[in-house]
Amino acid sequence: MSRKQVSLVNIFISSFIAFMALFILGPLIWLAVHAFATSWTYPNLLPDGFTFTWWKTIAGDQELVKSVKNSLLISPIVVLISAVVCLPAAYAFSRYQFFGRKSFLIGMFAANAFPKIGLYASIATLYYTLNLMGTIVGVIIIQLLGTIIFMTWIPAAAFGSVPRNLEDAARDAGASKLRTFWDITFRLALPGILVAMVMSFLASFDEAQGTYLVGVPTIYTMPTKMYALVLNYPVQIAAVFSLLLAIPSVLLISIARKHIIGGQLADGFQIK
C-alpha cells in the first residue's frame, strides 16, 4: 500500500474509534455532567451551575434508598440459587451424552432470543393464583428466569474445557471422584463460573419488565424505580440514579474482561 493509502485507512480507523468511543462514553459523560449540574439551559454549551444538591435528594429519599436495598439484596440470592439449580446441570451437559441434550441446549438459548413480556404475563396470571404477586419470593423467581442461560451455558462452557486427562490422572494417582472434581475440575472452571455468577447477577440486578409486571407496586427495584423517576422527578435525579444503576455493571464487566475476552471459554461453546 502506498503512503496515502495507509494515512487514508488510519484516518478511517481513527475515525472510527473516535465515534464508537463517543458513542458509548457519550451517554454516561451527559449523565455524570447531569448528576452534578443546577441546570443547563439551550443553548449553553456548560452547565449554569455545579451541585451535590441531587445525590442528597436521593440519599435522603426513603423510596429511592429502599430501591437500592432491594436491588443488592435479591440480585446476590437470584445468582445463589441460580448456581444451585443451575451448575450440576451445566455439568451433566459438558460431560455426559443423553437424550435431547442438544435440543435442550438450542432450545434454552432460543428462548432467550425472544422478548418475555408474553411469559411474564402469564406467570402474572399464575402469581395470582399462588398469591406471590408483588412479594420478594415472586421477584426472584422472575429474575431467576433470566440467569438460567448465563448459568448454564458459560459453566458448562468452563467445565468443557478441562483436560480430561488432568482427571485422569488425578484418579491414577489414587484420588477419589469427588476429590479429583474439586481439585482439578472445579478449580479450573472456577473463573468460567465466576463470569456466568458476574452475568447473572447483572441480568438480575437490570431486570425491569418482569420485576415491574409482579413486583410493583410493593416491590420497587433500582431498574423499576426509573420508570416513576423520569415521569415524576427532576433529569438531574435520574441522572444521579442512572450513574449509580450503572457502577455495579462497569465495575463487575471490568472485573470478568480478562476471562470474558481472553478466549478461554470459547471451545466449550461449541456443542459437540
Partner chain sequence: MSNSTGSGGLELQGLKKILGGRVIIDDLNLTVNKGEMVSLLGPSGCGKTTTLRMIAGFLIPDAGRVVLAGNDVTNTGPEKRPSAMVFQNYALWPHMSVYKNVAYPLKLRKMNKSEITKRVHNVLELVNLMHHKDSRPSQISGGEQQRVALARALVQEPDVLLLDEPLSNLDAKLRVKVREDIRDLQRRLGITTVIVTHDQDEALSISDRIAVMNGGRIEQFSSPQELYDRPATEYVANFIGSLNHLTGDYSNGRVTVGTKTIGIRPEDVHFTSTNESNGFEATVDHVVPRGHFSEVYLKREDAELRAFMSTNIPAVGEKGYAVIKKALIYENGKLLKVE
Contents of the next structure:
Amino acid sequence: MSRKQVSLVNIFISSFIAFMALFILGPLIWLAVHAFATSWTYPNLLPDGFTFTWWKTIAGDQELVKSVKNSLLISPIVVLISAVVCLPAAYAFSRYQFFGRKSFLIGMFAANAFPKIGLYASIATLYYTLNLMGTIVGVIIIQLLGTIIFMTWIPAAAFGSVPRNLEDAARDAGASKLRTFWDITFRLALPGILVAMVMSFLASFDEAQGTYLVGVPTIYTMPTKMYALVLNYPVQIAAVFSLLLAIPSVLLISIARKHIIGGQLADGFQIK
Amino acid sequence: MSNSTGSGGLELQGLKKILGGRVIIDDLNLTVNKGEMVSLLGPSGCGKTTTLRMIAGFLIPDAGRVVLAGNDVTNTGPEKRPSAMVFQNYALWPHMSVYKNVAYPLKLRKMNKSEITKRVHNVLELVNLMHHKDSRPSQISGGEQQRVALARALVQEPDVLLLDEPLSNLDAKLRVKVREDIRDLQRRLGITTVIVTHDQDEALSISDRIAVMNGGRIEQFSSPQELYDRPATEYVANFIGSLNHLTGDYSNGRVTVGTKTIGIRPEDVHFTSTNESNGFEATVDHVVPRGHFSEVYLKREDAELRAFMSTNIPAVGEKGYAVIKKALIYENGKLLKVE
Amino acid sequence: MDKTNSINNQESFAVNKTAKLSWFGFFMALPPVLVIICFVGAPILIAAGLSLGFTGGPNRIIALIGQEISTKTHWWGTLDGYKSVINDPRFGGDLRVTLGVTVVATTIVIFMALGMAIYRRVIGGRLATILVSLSLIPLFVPVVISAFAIRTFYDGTGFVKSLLTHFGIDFPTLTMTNSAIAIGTIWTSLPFAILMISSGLQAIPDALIESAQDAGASFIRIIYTIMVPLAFVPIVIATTFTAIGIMGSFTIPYFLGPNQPAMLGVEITNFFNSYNRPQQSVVMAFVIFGAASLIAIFYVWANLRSAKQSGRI
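Structure of the form predicted together with its partner chain, given the form predicted alone:
Following is the full complex, with the preceding chain placed first.
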C-alpha cells in the first residue's frame, strides 16, 4: 500500500472507532449522567444541575434495597449449584465416550433454541404442581436453566484442551488419579471454569422474564424491579438503579476479561 | 557385556498388547541390566512408544510381565512404579515454576520441606539450571525445558529412567550436546535407562545396547558395534547405516549369479585406478560431496554401487576398479554370513 | 511398508485415544441433562400438547383460565390453535417484523464482526485492540440496562436528537420503531459474534496467509479464499447463535419496539399475560422454535463437518 493509502485507511479506522465508541458507550454514558441529573431540558447536551438525591431515594426505598439483596443472594447460589451440577458433566463430555454423548450435547443446544417465553406457561403449570411458585427455589431453578449451557460447554472445552501428557507426567511423578485431577487438570482448566462462572453469574443476574413470572410478587430481583421502575419512576431513578445493577458486571469484567478475549468462551461453542 | 539376568534392572517377559483390535506388541522379551543404557530403536509405529508406556505403567499389557528392580509391577499404576519418565515434549506443568515442577514428585512423597529443597537444589545444579529455578517453563528455551524434565525425573531417584524421544524437539547442534550430557549423567549416576528413539545416530552414540524394533517385535538386541557390523536381519542392516543392495552369490569379493541378498556398506567399497585385489571394472557416475567425505556413485552395465571415500576422490567419468572389502549375505531376510 | 503404516495408525490411535466407553462418564454427564429434561423438555412437551389442543392433565387449569382455547378433535389433537394464529392478520405483520429484524440485524452484526476481526487479525496493533475491547463491553451489561440506555439515547429527548438539533437537523425519533430494535439487537449481539469470529481468525497460522500473499493473492482474495473458509465453523456458530438469540428476544423489542406490529417474543408475552390467550402464545413459541431449529440444523451440520474433516469422528 502506498503511504497515501495507509493514511486514508488510518483516517477511516479512526473515524470508525469514534463511531463505535459513540454507538457502544454513548447510551451507557448518557444513562449514567442521568443518575446524577436534577432535571434535563431538551435539547441541551448537559443536565440542568447535578445531585445525589436519586441515590438517597433508592437507598431509602426498602423494596428496592430488598431487590438488590435478593439478587446478590440468589445469583451466587445459582452459580454454585450450576457448577456442582454441570462441572462433572463437562469433565465427562471432554474425557469419556459414552452412549448418548452427542445427543446430550445437541439436546442442550436445542433446549436453548426454544424461546424461554414460550415455556413459561408450562413451567408455571409444573411449578403449581410442585409448589414452587413464588419461592426462592423456584427462582433459582428458572435462573439455573440459563446457566447450564455456559457451565457445561465452556469448561468441557477447557478440560479437553489440557494436554494428556501433563496428566501422565503427574501420574508418573507419583500422583494418584484424584490428585492429578486437582493439581493438574482442574488447575489448568481453571481459566475456562472462571469464564463459565462469570458468564453464568451474569446470565442469572440478568434473568428477568422467568424470574418475573415465577417470583413476582413475593420475590423481586434487580432486573424484575427494573421493569417496574422504567414504567413508574422518573428516568433518573432507573438510571441510578442501572448503575447499581452494572456494578457486579464491571467487577467481573476485570477478573475474567483476559480469558474471555483469550478464546475460552469461543472454544466452548464448538461441538467436539 | 555380561549376560546376567537383570536383577536390579528391568525385565520384560513375553509382553503383548492389543489396541483397537490389532496386535501392537507381540511376545516381546527384553532384559536391561542394572546401570545399563538401552535404546529402543525403530521407525514410528514399530511399537517402541507402546513398550515404553507399558514399562511406565500407562498401559497394562494383555499378556506378559514387567519386572522392575526385581519386583513384578505388571499391574501397578504409574504412580507406584519406581520408574520416572521424560516425555517427548517434556510435559512440564505450565502453572508451576521450574522449582515447583521438580519439587512436585517429592511433595507427593510427603518429604519434609528442607529435604525437598536440598534435593531439588542438588538436581537443579546437576542439570545446571539453578539460575532458572523461579522461571516458568514458558520463559526458558527448549533445551532448558528438556533439562527441567530430566531433573524432574532424576529427583525421584528412580530405579529406571525412561526417555521418550528426548532429543527430537531440539535443533541439530543442541541435540549432540544434550545427548552427551544425558549419557554423562547416566554414567555418573549409574541409573538404568531406557530411551526410545527413531534416530540411529542418537541410539548408536548413546547406548550400551540397542533393541531394534519392527512390527511390535525386537529384531536384534546387541551392542552398537555388533549391530553395525553384524546386523542379524536384512531389516536391521537397512535401518542402521547405509547399504548397497545386490542380488546374487558372493565369494572372494566377487558377486556371481544367485538368489541371495548381498548388502555392502559404502565404506567397504574402495575405488582404485589399478586392479590390485579382485575388483571389477566400474565408472564414476557422479559424486556428492558430504563434508568430511564424499559419496561416489560407481556404475557398471548391470549394477550401481555407492562408496564413501574421504581421500583421493575420483573425478566423474573416471574408469577404475571397485573393490569390495566386506559383504553381508542374507537369505530369507536372515544373516547367513559376513565375508 | 504397508504393514508398518497400518501399525503406525494403531499406535497413534492408542496413544491419542482420549475417550473410552464408560458408564461412569454417562452418569457424570447426566445431572444437567436431567435438569433440562425436567424443566425445559417436559414443559416443551406440555406446551406442544396445549398448542395441539390437549387441554387435560397438566394443561387443565391453564385451559380453564385461558380464553379462545381449541380442544382436540382427533387422537393427535387439532390444528385449530395454529389456524387461529395464522388467520389472525396481526400475526403476518408480527412474523414479517420478526424475520425482517432477525435477518437485517444478524447480517449487520456478522459483517461488522467479520470486518473488525479481520482488521485485528491482519493489521492488529493498539487500534485493533481498542476496537475489539470496545465492542465487547455490551457482553457485561445486563440486557435490561442496555435496552433502557438505548431507549433514552435515541428517544424524543435523547442525545442523538438533541445533538443533531444543534446542527439544525431534525432527526427522527428512533425509539418505538423497528430501527431501534435493530440497533438494540446489534448492540447486544456484537460481542459474542466478535469473540467467536475473532478467535476463529486468530487461530489461522500466519504461514497460510503469507503463502497466499506470496502467491500474489490480493487482500480481498485472501479474505474470501483463505480466512473465511478456515474460520467457517466459528462464523457459522456466530451467525446461528446471533439469529436464534434475536428471533426469540423479548427485552430489547419490548423496550424499544413499536406496539404494533411487534416481534413475536413480545407478542408471546402479550398473548399470555395481557390477552389471556395461552394457546396462541404457545403456538407462536413453536413458530419461533421451528425457525430456530432450521437455523440450528445449519449449526450442527457445520460442527459435524469440521469434526469429520479433522478426523475426530
